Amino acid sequence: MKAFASIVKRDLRLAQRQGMDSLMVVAFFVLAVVLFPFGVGPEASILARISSGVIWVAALLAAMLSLERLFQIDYEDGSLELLALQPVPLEITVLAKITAHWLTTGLPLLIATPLLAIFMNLPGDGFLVLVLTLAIGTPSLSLIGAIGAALILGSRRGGVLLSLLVLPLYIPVLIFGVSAVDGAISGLSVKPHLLIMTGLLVAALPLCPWAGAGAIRQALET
């Protein structure tokens, strides 16, 4: 736990020095949502119907913006190799970097969500459910994205390849996140959707660091 905490603190300090990265993620999230009323019109009923899907898709795309840099900077300056050589399982290191990524991207998105939900005229019944699904879903996005970020290490067109690898894996999280909000608005039970999203998170928690660590080892050996 001490090594885990030290890696998280290190990545948070680095993110603080490069504060524009986190700011750009939040700015993209806000702008992507704000642009939709200009495209579909300001009618309240239309915005209420599409609000949950718009916010979820914007959050998903915003979370992807910083994934390429999750391991790439440490890989280029040699820090990743030093982290892999320390007497700590590489899976713990990967999990710590994922945690720092969520704290600098997923958490700011979660904080910005209530204001955007009001802007998009989201019905009150779906307000808390939207925040809850994003609180469960955004860690899953960071965990799954870490696999793609590890697989593209050393590639020239990493951004495009990362999107192709990660987006199909994001679809279940997106579907159940939006379905839970729509169910709450319609007066249906949201428990099944939340349980499935929690199950995805519980499954990703051990599997994604293990797969990411394996991809990093392969990248460091080549």
Second form
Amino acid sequence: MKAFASIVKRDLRLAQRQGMDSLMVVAFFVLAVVLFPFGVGPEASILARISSGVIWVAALLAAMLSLERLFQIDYEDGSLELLALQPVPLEITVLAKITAHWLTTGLPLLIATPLLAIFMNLPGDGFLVLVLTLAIGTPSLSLIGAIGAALILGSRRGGVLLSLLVLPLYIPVLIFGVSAVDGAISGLSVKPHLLIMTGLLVAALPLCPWAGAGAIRQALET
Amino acid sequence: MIFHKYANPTRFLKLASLIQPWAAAATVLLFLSGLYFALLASPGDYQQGETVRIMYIHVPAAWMAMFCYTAMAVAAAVGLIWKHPVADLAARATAPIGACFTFLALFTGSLWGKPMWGTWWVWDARLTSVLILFFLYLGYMALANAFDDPARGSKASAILALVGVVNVPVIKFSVDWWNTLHQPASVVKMSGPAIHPSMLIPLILMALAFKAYYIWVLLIRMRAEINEGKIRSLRLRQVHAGQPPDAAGDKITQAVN
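Can you now output the form predicted in complex with its partner chain? The one shown was the form predicted on its own.
Full complex below, order starting with the chain above.
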């Protein structure tokens, strides 16, 4: 537990020293969403119809953008090897790095969401549910993405490859996130969608660090 | 143990060249008989008319899409757990074949959907999950070839293949879990197949033909991968010995043959 906390602290401090990096993810998120009123026209009813999907897709892409750096920097300067040599299981280390990644990207996205919901004219009923689905969904995105980030270590053209690996696995989270918000807007029950999303998160929580640690081990072997 | 015996590529090559002509013959025979029954000797559907014949390609292709992924994941797991080199090769060689079957299933499905559902594509659970399967195959192939060291590529993509296994049951049960436009399973059911023998026989013949074709092409691809590995190590040996690259071209041809 202590090791977990100290790795999270280390990564948070690194992110803080680099300053603008996590803000850039939020800036991308805001800009990507703001493009849509220009693309489809500023008509309020159309924007309201597509708002939940647009915000979710933009959040997903923004979360993916920062994934490449999750293990890459530590891999290149060799500190990943030292982290792997610790007496704590590598899975815990991976989970700690994922937690730090979520705190530096997922959480800022969550805070920026209400503003974008207003921009996109999201109906009032969907507000809380949108924030709630993102709160449950973005940790899953960080967890699933960590597998991809670990797999591309040492490959050519990591970034493009990462999106090819991770985006198909993101689709279920996206589907249930958006349908929960749409359900809330049209007055249906949102509980089943939220329960499935929570189920995805609970399943990803032990499995993704396990797979990610396996990928890191084979990357460090050679 | 026989399983470890064929971890040796040379032994495997011997076995492969023994099986390959039989697989090829079985493919040709099964395709000829299957296509005869499917196109000429089976009735049209009372509702769908002649378009039902798309089924004899579409359904076996979809079965093979899932079968190949499962086979690839099993081979990848064997390669990871026992460091079985031939299993790694099998997983790598299966991926492009599986991707082609998946594409074929999607393509024929869309051709079938247009007259039956009135649309080329709907975003229902079965179609979406098969599309994800297709992307998983593409991701697997991209990752397997993204490393300078092929062994690294095999290991990394093996983990990806295992992660993607979650999609296989989702495809299988998508028609039961969600209310979809795609019809539920009618051949593999607890209560026996809900399809008339006159259509079931060509379907099964075609499914067997696809399977024999898979074995045939798999063996060709695996032999090619093994030869590629040989060429690579010969080239490396030449480079280390300081020979000019083309002087030993004949040697390579000899070794491969």
